[in-house]
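Next up: just one chain, as structure tokens, the form predicted on its own.
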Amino acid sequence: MPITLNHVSYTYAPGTAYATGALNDVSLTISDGEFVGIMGKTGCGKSTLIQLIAGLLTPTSGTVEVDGRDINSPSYDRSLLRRRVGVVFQHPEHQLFETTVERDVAFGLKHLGLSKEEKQQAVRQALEAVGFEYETVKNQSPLSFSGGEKRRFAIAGVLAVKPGILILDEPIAGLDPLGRQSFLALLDRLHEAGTTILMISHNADAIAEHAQRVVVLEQGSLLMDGEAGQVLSENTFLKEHGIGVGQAAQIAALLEAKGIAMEPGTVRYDDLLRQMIAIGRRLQQ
């Protein structure tokens, strides 16, 4: 089932001088399995969005449904909205606080009812997606790793519980090159097992390489939303109202205003390097 935002508002301290609108009247469906990139200038409300969503927040007006039930209302379950919704927020490194990795990624199953047994059985798969060997890194300190490795386990304790649907925002904010590509390597399998995520990222490039789908929000309300390629290529429009572009996208414009035909929708590298190839090779003849 999906995530549907109704008509959402949210105002932080209602009623006071310092009442302050985050969200205007968002309106959205997120379906099963996509991966949905959310991109917006800081304090587009982004964050707010997300925090709806997972339930951390309560909405000033409208409604937000996760698998056709209205999570805020007196009646809703929220242990469930707890197993079908993981979120990781920025630098989750820091939330790290057990004394050993095995005690800290399975810390979000306490309440779960599960066994000794599948409790060990969940760490170390959760441990073995984002990389690591449980039997050497279950008894050592979370916080005696880099801060890279510190970021994956705090993912593993997410990924533990196993949500259906993995919130996250900015979570390859600080990483290099190689931990980003391997953090996205991993949400790539993630989602191809049928998770559905939402990414928060100011990064284009990766929102362009990953996701299907970008919503893109100003204000507090929706400015775009559609396809990755749709929306990433909006060139102009993006850099008017302050988004990133990436830069893919970037030289696939450069190129159209040479006079050679790109494809439309052209935001990924592996895209314009086919397109680049076959026009070498049309040169060649």
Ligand SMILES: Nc1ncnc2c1ncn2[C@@H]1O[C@H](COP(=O)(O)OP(=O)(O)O)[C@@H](O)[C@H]1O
Second form
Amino acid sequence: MPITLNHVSYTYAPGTAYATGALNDVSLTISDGEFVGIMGKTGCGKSTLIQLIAGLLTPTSGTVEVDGRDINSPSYDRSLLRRRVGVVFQHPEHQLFETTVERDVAFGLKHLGLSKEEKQQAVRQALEAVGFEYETVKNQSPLSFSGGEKRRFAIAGVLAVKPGILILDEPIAGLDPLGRQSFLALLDRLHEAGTTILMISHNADAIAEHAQRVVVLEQGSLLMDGEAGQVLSENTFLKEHGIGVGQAAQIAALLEAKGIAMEPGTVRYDDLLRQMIAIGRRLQQ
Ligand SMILES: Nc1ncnc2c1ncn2[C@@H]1O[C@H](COP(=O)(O)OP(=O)(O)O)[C@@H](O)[C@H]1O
Ligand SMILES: [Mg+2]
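Any chance you could show the form predicted together with the ligand after that form predicted on its own?
Full assembly next; the chain just shown is listed first.
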């Protein structure tokens, strides 16, 4: 079990006039190799949740375990966590500060005891994974690239460490459709290679197409947790709670309302298309 939260609560600035309860008694287990989408309205606690998993915040109460160990216990070796869990924060492109792309992507490899060749190899692979040619970009300043390209460098820096668990906070927000597509394809490849992925996103279609499981938070508590098709087809419930509904799920619901029976949990375009083709064929007969 790579990640287990046991009754985790978190309050910012506890005991002050500004105390904000951000998470309230959240229990959650994420298994090896899962691709989990995390949704919920702004301020519901998504970013707090992932910072707790990454060990950047310590629960006010409850425990966070990674690979069966309490990451906040004094005897826990934090360097394990840094290798195991990679976090891509919101707007990671704002965190580039080294003079060359190579140095920036290699930043997280410091103190891992790698040789110069091993580091170079890790940087090369990470840059190639996000679609750059190592030799072309390695000596350039990251600041001379576009926003989308900078974001890919920042992500390469996280991938270079080869984390088994990858957590991403709204990674596709603000990317153009092509950038979004190639980025999500990269996540699929990492997932197929065995990486556990947690992705926060408001984009219900992206989550429907790529995640297997969806966790929805509301005001610091778990509102829903289940298989992606099951959660994302609850259109009425999701809308009532201010959560975006995907296009494919809406089309499926519109067809249902016209008396055309759709398979339960239709939230993906390929599923929708397959059923519409079958319906079309039946009509032609
Ligand atoms: N550094 C902080 N100090 C005080 N309150 C915070 C801080 N960060 C977040 N909060 C509050 O905690 C709650 C959860 O925030 P957050 O986890 O960022 O939600 P989300 O990522 O879902 O938008 C919100 O009420 C937010 O205002
Ligand atoms: Mg957030």
